[in-house]
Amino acid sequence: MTLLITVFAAVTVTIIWYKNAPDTSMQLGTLSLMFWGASIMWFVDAVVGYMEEGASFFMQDAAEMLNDLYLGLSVVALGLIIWLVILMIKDPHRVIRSLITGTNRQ
């Protein structure tokens, strides 16, 4: 389930990562970097988890596909914090240095 969603965070970040791709200002790659990077721990936990169980590691009951759901949005989550963050200190459009200094956006 993990794996699913940052999958399907990371598809989508890179389509419309891709539709603006000229314009980085809004560090979408860096967005999309980050959920590709988790979809390939999570991709590498499912192998390992394969040869270590045996097909039983796909045969969760439904409390253990609960948790990974919350997990797997959680890890979405703090992706997107980050990125928050990283925008915050880039300040691409000046909105953070406008609010400080008082001055209009222009």
The other form holds:
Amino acid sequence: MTLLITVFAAVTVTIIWYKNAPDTSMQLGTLSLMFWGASIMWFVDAVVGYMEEGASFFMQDAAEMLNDLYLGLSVVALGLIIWLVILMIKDPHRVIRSLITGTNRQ
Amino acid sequence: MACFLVPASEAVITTVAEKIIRSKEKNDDSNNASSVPKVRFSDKLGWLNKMLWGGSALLAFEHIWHGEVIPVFPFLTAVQNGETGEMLAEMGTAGVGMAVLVTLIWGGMLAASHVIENRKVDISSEEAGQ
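Output block for the form predicted together with its partner chain, input the form predicted alone:
Full assembly next; the chain just shown is listed first.
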């Protein structure tokens, strides 16, 4: 479930990044690479889990699935927060800088 | 258990490499001016860094969620419970597998960008010949 949610997040962000290309000011490429990196890593984790447990790896009870769903959503939220911090630090449209210095954006 | 530590370690190495290569490329850029714009290798290494750091950070969060990483020494429950051998075995299989697959996929991205850049060079040399 966590892998699925992260893959959906990665695909969605990649589509938005592609639609906005070549404008890279919103750092969407960074966000999509973060989600793709996590998706690849959870995929390997799933393959190792399948090799160890076999088909029972996919048979989760409702409580486990619900926990994985919360985890997946929390992971996406954390990824978005990290991206937001990067965006605020880089401040491509100089919004934060102009707020702090009190100057108007040109 | 602690599989995310392997790609995180790779990320440290590739980040240092990116910084060194970027400073070298800045020196080279001031000497050479290419007519066809190419993506710098340091920028391409940045793609790998973002995948490794992002993936490791999100996986670390998952380990905290499952109680495998704790905020007190020794920080890993596997070490606290005397399962260090199992943890190292997992790092050797899943952790190394993660780092290798991410790097392989990045290699594929490098190959694709190389093909696209060469196509761009061919088109611009054809245009120059006309």
